[in-house]
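Encoded as structure tokens, the following chain is the form predicted alone, with no partner shown.
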Amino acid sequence: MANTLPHLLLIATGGTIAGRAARADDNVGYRAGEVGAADLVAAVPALAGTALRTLQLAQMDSKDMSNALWQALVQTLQTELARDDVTGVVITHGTDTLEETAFFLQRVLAPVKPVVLTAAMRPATSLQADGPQNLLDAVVVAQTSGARGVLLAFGGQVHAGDEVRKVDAYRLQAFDSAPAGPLALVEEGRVLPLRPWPQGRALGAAVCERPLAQWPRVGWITSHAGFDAALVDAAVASGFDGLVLAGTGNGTLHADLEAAAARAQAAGVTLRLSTRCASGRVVGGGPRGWPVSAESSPAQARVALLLDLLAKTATPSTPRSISA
């Protein structure tokens, strides 16, 4: 490999950052993914001077988010990370999905490296445009010494990869990580630490390797009023190999749901049990002695329990961080 400068590798997926809209005052009828990753940096004037490469790996909406592009992410940064002149990694991403693609880093690859996530909640061609800012906060964190672990930055603040989530669907303030709060703040070009930055011991990237088409299949269902028991028989008769049961309140489940699941169960489908609740976890044990998620949102513990399913079957190693 040749020898280079040290510098940032920014990793574009597409989202609403890269969002095109027809009017200015449009912020809600654009397309996704449509400017470029190095048009993204030149709308950052501070960022002309910064030692910056950048990779175009998607340009999509980010609720499309598939286990493909999960799959590509881990592989390239695996690579990327391993190289002496990579210092950090920043990696622009839509906000619909951002919190379970970062939660899969965190877990995968424990990166002692940043790898800082940014997004928007505006289009690149708002008036009320949040993503030059996001994305010059990114590189400043991923900038900043002893900063390791897959981070968000965004509206001025930093989350760590596996506690942050989504919980606004339109204003700029749009992620948290309740109840700890976010690691550290950015405040004209400086970070101001709260917390430590995540550690963690990595799945490593071989639990990636499998071929998608071997991938388990693995939904969350969520308990309402009215539940419909066909719902979770579905899954089942179409061979879902692991089912996360969004609770209500502290995890209670319609008598319908928690027959349901107990049938699914019966049938060899693995049960995780979690909140439909915007914050907390659930307290205690589930019913039938099904196991808690120790993750706090469903969307974050059907992660995990596909983590865990690819992890049973995945070629052995040594669980690792990216150190290299």
Ligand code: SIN
Contents of the next structure:
Amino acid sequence: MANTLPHLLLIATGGTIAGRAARADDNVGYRAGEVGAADLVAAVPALAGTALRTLQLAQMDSKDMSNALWQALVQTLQTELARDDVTGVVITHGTDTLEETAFFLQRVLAPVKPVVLTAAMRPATSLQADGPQNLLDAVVVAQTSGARGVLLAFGGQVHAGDEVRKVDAYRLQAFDSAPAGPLALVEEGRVLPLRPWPQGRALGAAVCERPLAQWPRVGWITSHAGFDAALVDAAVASGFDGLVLAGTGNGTLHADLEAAAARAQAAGVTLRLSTRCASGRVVGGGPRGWPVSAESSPAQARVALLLDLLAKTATPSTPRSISA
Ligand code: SIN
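Alternate state requested, the form predicted together with this ligand (shown: the form predicted alone):
Then the entire complex follows, led off by the chain already shown.
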């Protein structure tokens, strides 16, 4: 497409923000990813005069997010953000894996222009629909002078893409980025900055260019009472390259998980320690000197490990044998 007047690009991927239920009072029995990008914009009268181009990249429930869509998002963003006439991007996304996509995009691209994700906890058909206001706020943030990086505009707050996590399964105020807190507030179309915009270094889009079949296989296993080590042994035998171990507290692991993880490491699996606690990071070292994730959620720790392995030399996954 030839360059045009300066405008924002809206990339729609689905989610509850594009969800549709049979009744307006049904906030749970809906299908995510049904309403198209143009209709999402049309539901916000205040966007009528905004220079906005829409791109429907997917129409999915984000619980099913895939490496393929992440790769497509990176390719699309790399092309679009390089255009002089694209001043920023808004991405509509499901809330369920939003923290993973936001983290992934920030680490890979760390864009100088704003890439503002937004979402909703209520479908577009709901009496309580929060999507239109969140979309309007996302556009306001994307138009804010100096705004940069991958961000989430949600519930009147702006969070850093690599710090945010979903903290509630149902309530409208579903995201938090403790302990640092939001970067800004959005009130009646005004952005009130609280902290500097993200400045991180990009890994670079080339890290995602490898064919999907060669992407490392990285899983996340949570320690719990009565842990069954067969879960870890099965992951190793089927060729996982990396495992995040979410400990019960400050990185503490069930003894059977620890022993199985040691076998996994001996078989060549890269380990990273996290915590299943709702907030906080593992402080100090992990058992057996295993590296601790700098990220606060196991979901983002898994993406960080995936990216670390992607950045290393490509080696296709192969089934491994476990040494006892
Ligand atoms: C989804 O993540 O796509 C569905 C749930 C939501 O958006 O809240």
